[in-house]
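Given next, in structure tokens, is a single chain: the form predicted alone.
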Amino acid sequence: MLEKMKRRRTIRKYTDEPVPEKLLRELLTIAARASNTGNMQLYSVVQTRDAAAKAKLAPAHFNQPMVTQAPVVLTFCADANRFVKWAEQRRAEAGFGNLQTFMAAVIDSMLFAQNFCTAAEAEGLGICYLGTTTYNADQIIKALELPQLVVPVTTITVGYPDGLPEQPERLPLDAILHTETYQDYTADDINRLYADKEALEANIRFVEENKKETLAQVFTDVRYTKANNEHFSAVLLKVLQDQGFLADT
């Protein structure tokens, strides 16, 4: 298992081989053993297999090809709806329309999602996380008919890999590990920790193709701009209000 985790890659191209429903259910059952807040399991997952339904989701993910090409698309949701309904039917009142519950549900759903991915990869499946889920959460809510107190958090495409891409680089452990207290980074630290990343031929080409001076500028000026971040932040904030997670604010 550890060796597989060391070699893991994000898979964006899949064969036509279907993912058996029995296997998918087994992997999700295993994933549900993940830790969660108070054993309330404040999450749900919506599986999408139908081609028309995947096409309906695709625009929310900026029409990334793996959404329609993957055999299965899984949308993992922060979900307080089910627990609140259970509480109401048992003469209990759940005060879950707030940011704290949403954060707990986000953590629960991501632990569930990552447990699923680890299990799926152990069975020879490939996965790809789609970070676009929270960008256009309002569109996904409409497409999947999500009720109050349910918000999509991440989407994962699943299938059997059609080839293996190169493994992307990662920062050295020293860049992310702090001992006892947080040790802030000096200018020399930043230069040292990002040196290998910036020296990669693919990243040098990335900078040239985008006509930028540094790799950092590609991230800030092209991929994750301030304007886009502020726009999608406003969209998500409205989603949280509309879905009832900010009802108490």
The other form holds:
Number of protein chains: 2
Amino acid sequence: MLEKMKRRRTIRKYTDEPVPEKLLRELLTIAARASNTGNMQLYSVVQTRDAAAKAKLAPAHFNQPMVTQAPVVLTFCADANRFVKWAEQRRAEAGFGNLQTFMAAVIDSMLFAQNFCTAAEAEGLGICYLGTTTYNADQIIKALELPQLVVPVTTITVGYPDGLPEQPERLPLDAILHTETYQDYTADDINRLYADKEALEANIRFVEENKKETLAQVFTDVRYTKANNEHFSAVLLKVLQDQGFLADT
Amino acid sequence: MLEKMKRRRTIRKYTDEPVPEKLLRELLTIAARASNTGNMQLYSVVQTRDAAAKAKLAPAHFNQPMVTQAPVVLTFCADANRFVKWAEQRRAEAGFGNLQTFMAAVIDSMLFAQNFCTAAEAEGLGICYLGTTTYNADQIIKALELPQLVVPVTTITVGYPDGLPEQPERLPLDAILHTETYQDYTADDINRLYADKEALEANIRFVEENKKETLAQVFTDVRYTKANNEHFSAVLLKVLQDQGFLADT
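What would the structure be for the form predicted together with another copy of the chain, rather than the form predicted alone?
Next comes the full complex, and the chain you just saw is listed first.
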């Protein structure tokens, strides 16, 4: 099993083979065994199978082809709505419209999502996370009809792999592991820890294709620009307000 | 492997058997195979093994005994610092001091953390998540000397299980799975979906011990009160500001 986890990679192309509802439910049931805050399970997942519904979601994900091509699209949501409704029916007054509850719900939903992915991959499925979910959370809320206290956090496309893409590199463990206290990075550390990544053929090509001087510039000038980050931060902040997660903060 | 995931439970008591550094590094290396935003790996993990260092962390976790008793304490952090330092050295200007980057880093670090837990449990280790991390993030930042653009998101205590506690209940899958659109809960839905949870012997006892009328009240009046949620939300908001994650928002 560790071998499987070690060899895993994101799958962006899927065969036509459907993902049986029974299997999906079994995998999600196992995924819900992940730890969560106080066993409140502050999350929900919306599955999209209908072609028209996928087409409706696609623009929120900048029309990445996985959304319409994958047999199943799963949108994982931070969800305090169900808990608060339960509390209201049980003479309990929940003060859950705040940042801490949102963070707990985000953490809960991500542990649930990642557990689902591991279980799905163990069964031969392939998955792809879509980071666009927090960018266009407002559009996704409309498409999936999410009520107050529900915010989409990530989306996963799921299906049987069509082909086996190359496994991307990772930084050496020493780049991410600190012992006892955080050892901040010197210029030499940075050079050493990023050397292999920068020397990779694929990354050198990536810099050329984007007509940049360095790999880092592809990220800051093309993929994750300051302007985009700030624009979508404002959108997300408004979403948190509109969905009621900053009401009591 | 799915069987192992199905049977998993949180472990709060550990034997004296140490967790070898080699094994820990192997498990973290596997964990880093989790998906992450643009392969930027916006996370770090700090391991605490030294008894004095654990004692320093303990108050931030309200002195829960796992912190000092576990052989290893892992603090998983949203980390844009390493990436921004790399960018600065490569003539790239990162605009990463904002909410979207923080969210991406939170998601990255939680997928990494959960992957670690699954790998660790497959090797016979037991883990416990500490939700107190976002409550007292300011204290943890001081204890672990976290620089700007680094915020602790969750903490995991790790060791070999001393005993096998009961597996806690989960809501039925229909409580968390929606199809095509979110189906908001009617009063009948809530009664049906929470019935088994409320009927559990352990939960009935839990209500009595806390001298409350309903299980929901234990959560809203004792465990996750409005006053605490609001207090710790203000602390967290200040942490995000102080660490530079709201600078450009």
